[in-house]
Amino acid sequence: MEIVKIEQIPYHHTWQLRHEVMYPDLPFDQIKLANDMEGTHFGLTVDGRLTAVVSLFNTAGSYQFRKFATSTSLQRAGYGSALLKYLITYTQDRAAAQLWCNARVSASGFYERFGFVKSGPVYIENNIDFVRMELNR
């Protein structure tokens, strides 16, 4: 039986998985966020192996999550869903007015399953289509 844990982790522990999953063809330093030190970072481990990460930033009760990444070989196994559910509960417990992200358009269906809605136009960054998605309370 596997042991799955979600806990806060240091921001720099997110970097390797971010790079491997999200932007493997870009220089490593491009996955670092200027405000990483100001965020709350979560890691999901499976049997002690870091499997999924996400970074959360709070601005006056509006929480944005960024750099949500799950190991490529373990995607579609429910780990990303578990981490997103945890994030939703975490922000609800803090009376968040809003939880949102800039989602890859290709992942928008995943977020819609959790009640997120598209709230802006599609834009392109690093040759990837993105759209803002919000879970309003």
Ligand SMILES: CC(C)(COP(=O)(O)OP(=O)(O)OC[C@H]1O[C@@H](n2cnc3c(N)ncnc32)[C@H](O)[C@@H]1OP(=O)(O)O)[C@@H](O)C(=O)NCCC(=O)NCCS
Given for the second form:
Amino acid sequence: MEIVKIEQIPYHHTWQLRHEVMYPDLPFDQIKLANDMEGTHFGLTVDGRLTAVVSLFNTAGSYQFRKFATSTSLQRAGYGSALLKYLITYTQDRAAAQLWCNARVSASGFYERFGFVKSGPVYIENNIDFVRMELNR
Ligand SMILES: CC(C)(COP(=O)(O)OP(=O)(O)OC[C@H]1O[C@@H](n2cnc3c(N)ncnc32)[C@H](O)[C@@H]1OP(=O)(O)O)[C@@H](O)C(=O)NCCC(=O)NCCS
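What's the form predicted in complex with this ligand like, now that we've got the form predicted on its own?
What follows is the whole complex; the chain from before opens it.
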């Protein structure tokens, strides 16, 4: 049976999956965020292998998550859901006023399953459609 774990990871451990899943065409250095060092980063491992990552940023109790990525060959196997549930509980435990993200429109159906609602217009950045989505308390 596989062993699945979720734990905090150093920010630079998110970079490889972030690059390979979300921006394979960009130079590696461009997937780094200027404020990565200020975030809290989580990784889901399957039998010790890093399989999904997400980065969380707290501004006065409003938590934004960014760069959510599950290894391409292991998507749609429930790992993203496990990590998102973990984030929801983690922020609830910290009395977050809000958990939100700028979602890729292509992933909005995934977030809606957890109660996130669209809260702004669709906009385009680097040829990708985005929409803000929030889970309010
Ligand atoms: C979005 C993402 C993080 C979801 O992770 P995942 O590990 O594939 O998610 P899960 O396997 O837990 O999916 C849970 C359910 O949501 C569905 N789902 C997954 N991705 C979806 C999507 N893009 N749109 C709609 N539904 C989606 C799955 O089909 C699954 O449903 P099922 O249980 O009925 O089969 C992952 O697909 C990913 O890395 N995508 C590419 C990068 C990306 O777009 N990141 C999000 C940026 S905002």
